[in-house]
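Starting off, we have a lone chain in the form predicted on its own, written out as structure tokens.
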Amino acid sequence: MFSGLREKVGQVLVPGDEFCLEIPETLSLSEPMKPEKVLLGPGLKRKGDRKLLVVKSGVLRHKQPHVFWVENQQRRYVPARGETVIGIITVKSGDVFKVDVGGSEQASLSYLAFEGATKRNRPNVQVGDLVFAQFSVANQHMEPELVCVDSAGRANGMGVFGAGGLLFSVSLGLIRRLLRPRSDVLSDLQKLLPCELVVGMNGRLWARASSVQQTLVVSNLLQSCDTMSPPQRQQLFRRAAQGAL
């Protein structure tokens, strides 16, 4: 294990904060030696076989049994292959889609990229419409490709969507939280305002509650306790709750 990487679960971390694997002091020489496997997440990269450094500044995290990354309230999204996101049809030329995802340059999506698709049979897809798709292409050098349905072929809730909803932006760090299994925000939220929620990974949320009010108050809820600590959360949830906002 990386020396002193559990004891900084909970602290803040800088860019430059360096971590050195920990070498046993006496080897056994019956049994096998067994790195401990440590995946990284976001935040952490590793520099050589025994080093490892940390790029983003944030509040280190763990997960058990060997997770660790760094969160932040970072709002610039980069693709990765496999996330998937909310995005907005820009340009249909010919067999494409061009897509907005808030990255740093447009993803490209094929009309045959959707469940049941062929040449004659083509999705009704217009500019402006919201898609919530996977990235099946996600480089430094090749342009991103976005699909709407998964390795069976399956749209699996995956495709063109939005109908009577609305969409905003918050930080990625409020994304991950509301992605746990057993998201304490979510939780909060469904128990004041069930709605409809559509989660992308690149900050993007789309909500839909019973009336145009209650969906401005799940947007307003969510976007205020970005930046508040769980009390703070609360409290603002049992305001809500009473009416006061």
Given for the second form:
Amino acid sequence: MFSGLREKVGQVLVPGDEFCLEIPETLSLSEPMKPEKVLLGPGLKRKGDRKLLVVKSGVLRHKQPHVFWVENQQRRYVPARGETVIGIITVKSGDVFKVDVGGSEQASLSYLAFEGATKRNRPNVQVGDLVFAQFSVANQHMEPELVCVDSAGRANGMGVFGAGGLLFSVSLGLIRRLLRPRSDVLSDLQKLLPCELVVGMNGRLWARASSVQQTLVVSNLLQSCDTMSPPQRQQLFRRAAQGAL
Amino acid sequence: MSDSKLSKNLLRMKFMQRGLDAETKKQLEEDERRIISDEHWYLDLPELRARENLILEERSLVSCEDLKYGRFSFQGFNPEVELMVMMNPKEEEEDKQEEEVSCMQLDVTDEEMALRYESLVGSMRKKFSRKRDQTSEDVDIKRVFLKPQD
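Could the form predicted together with its partner chain be shown next, to go alongside the form predicted on its own?
Following is the full complex, with the preceding chain placed first.
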């Protein structure tokens, strides 16, 4: 049904490209017809009933059985539901915190959305704290909302953090490369030195190592390997392993 | 008798319908059912399924690329984070294999545990058995009456 899309997997697409989903020509009367579904990830939008429109420029990727998306590079983050981000608390007003996530507007975080928080037992959150939270509401019509607790009520690593580390920002492409299932960058960093890393999908990274110099080394490495090819990056990591430490 | 003089309710009564054809009876029944069912709200599933769009949109990359969770700790820097990462269930087969390998590198392997448990069960049982049971366990001779030797 979507053979036109399948042909283009791995090729570069430009905004404005259209795809038409074909209806199968031969309908079998004996078997019940099961229409195949298509799941469009970021970069592809539905236009009308059976047409697709490409809205971002990049390479078309495919995952079995029927997921398609466009992989592109950008620095600007657009909030999406279910993504975990690093936010900075800016305003503490009554029951709600305002959090800066790098999007077009600030997200709201309720004080009850922390693990073990009740009306009497408020979480210890101050203005300027770093929080690792996930979006519960994020669309173009409403103000984004964050929660620091998952659907079962457990924190699961989310919440306030950040004593003694460094926050810096990178492009979204590097974030994706770090969070992939078998990430080369992450395995290189693992061999280098003991450190702690928090990756926010809004392009923000927080790193902490045992001394200030090591923390700076880690942050510089990550920021510079953004635009490097894999051999260059491995050479850089080797130099850092020999030299700085 | 003409139809206009009789009311609809009267015409709907059973004794008035005995004389009608089967077809007109069915039509009247359908009309009644339609009046009742118009007031009830229901989901027309086959129609909805036919109209359901085949194209679904998803805004987030997390499910597309199977991205991992965002907290990492390397070489034991933050034990809480490492514990949390281990507690979360891993779905990929490769991760399962890696877990098996890492299990082998722990202090005690499975074989050693099995050997230890074999001896452990016996010793624990002895600890909680009483004196009577102890003697009866050790001595396994069939008791026969012995004549007193004069």
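Positions refer to the first chain, counted from 1. Because the structure is a prediction, the values reported are computed rather than measured. Heads up, when I say rigid core I mean the largest set of C-alphas that superpose within 1.5 Å between the two forms.
- Core-superposed comparison between the two forms: the Cα of residue 228 travels less than 2 Å.
- If you fit the rigid core between the two forms, you'll see the Cα of residue 176 move by less than 2 angstroms.
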